[in-house]
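Below you'll find only one chain, the form predicted alone, shown as structure tokens.
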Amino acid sequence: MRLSPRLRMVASLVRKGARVADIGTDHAYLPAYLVATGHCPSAVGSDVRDGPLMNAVANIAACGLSDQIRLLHSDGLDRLSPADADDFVFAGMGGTLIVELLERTPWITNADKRFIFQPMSHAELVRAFLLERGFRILEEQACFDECRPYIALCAQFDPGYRPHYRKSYIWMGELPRCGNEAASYYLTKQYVYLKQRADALERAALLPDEVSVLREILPDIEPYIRKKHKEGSV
């Protein structure tokens, strides 16, 4: 079974031997891959839509994995509990939706569980939520898939963790440690967006406090942006 580069990146963050839950599983490609390769002994795939779940049932049956993968009709984590899995994956959805799903699930602050996120947008909202709730971001990865950069992060609740971080961290996370070309490209896009917003607000004489914060953030990101951009090309 083959996965796209984006989903392979997500799969790499799942602990070997962990029971995995894939939230918004769509066609269940990720849990099928993790179980078929022996990386995970079992999995749960959940989705709020009937169509993808029907496709997932067919795909899992075709792989002979119906006894190891359970499918569930659920809006986010609404019908799941900590007993269902060790690692919980949220891939292919926006950061705003991810935060909404987490906010209504009190049991996520369980130090034995890991959460893996692949936000399609607004990763900064996911990082900010995690830090505010006492989660430690353990690792971040980046990859290209059809010429577009994607990121994924792994986090775990730590009751003794008291994070002290610069304002730029929610925009960068652990991506500077990743250090590959996809991470650099992604950080360059973040830099360009934040700089354009700061410049536009400054020209319009609007939100001076936000402009000040953005001007503080930009120098932290600049060392990690693409060399071509530093030379004047995006």
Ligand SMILES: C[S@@+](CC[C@H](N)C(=O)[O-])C[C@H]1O[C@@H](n2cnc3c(N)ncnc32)[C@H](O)[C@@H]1O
The other form holds:
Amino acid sequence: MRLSPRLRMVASLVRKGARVADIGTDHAYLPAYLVATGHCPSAVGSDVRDGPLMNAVANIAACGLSDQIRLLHSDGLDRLSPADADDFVFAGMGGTLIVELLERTPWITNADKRFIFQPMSHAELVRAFLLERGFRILEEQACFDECRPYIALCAQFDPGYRPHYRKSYIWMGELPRCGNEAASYYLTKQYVYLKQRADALERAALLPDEVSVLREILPDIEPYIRKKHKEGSV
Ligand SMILES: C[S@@+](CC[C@H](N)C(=O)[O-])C[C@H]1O[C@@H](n2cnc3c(N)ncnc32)[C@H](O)[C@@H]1O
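Return the structure block for the form predicted together with the ligand; the form predicted alone was the one displayed.
So here's everything in the complex, that chain up top.
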């Protein structure tokens, strides 16, 4: 079974042998791949819309996996419980929606459960939420899919974990540890966005407190960005 590089990256963060729940499953390619390859013994795929769920039913039946993959109509985690899976995936959604769905689910602070996120935007909101709530970000990955960079991260609640993070952490997470071209491309985009914002605010003499935070963050990101974007090298 073939999976896009983006979804393969997400799949690699799911623990081997874990029962997986894929929130916003759409076509159910991810759970089908994880079960068909034997990575996961069973899966739940959920979606808030009927159309995607109908595609998912057809795809799962075509793969002969209807006995191992259960499909569920659910808004976020509303109709799921911790008993349904070990690892919970949120892929292909914006960071704002991911945070909204997590915020209203009290049982996410179950230290046995792993959460895997592949935010299409605003990953910084997802990281900020996780850190505030006592989650440890275990790993991040980056890849190119059809020339676009994507990132994915996995996290687990850890009640005893209260490290001090620099302000830049929510913009970079564990991506510097990836050391690949996709991570560097992604961090460069973040850097350029933050720098342009700082420059524009400064020119307009607006929000000096935000400008000083941005000026503190930028040098932390700079070592990991593509060379031609580094200060003074253009
Ligand atoms: C862009 S698709 C991503 C599909 C797949 N997860 C992937 O990464 O390829 C987003 C899916 O999330 C579903 N979705 C959006 N909001 C949702 C919510 N609140 N709860 C569950 N699913 C949701 C949409 O219906 C859609 O099928």
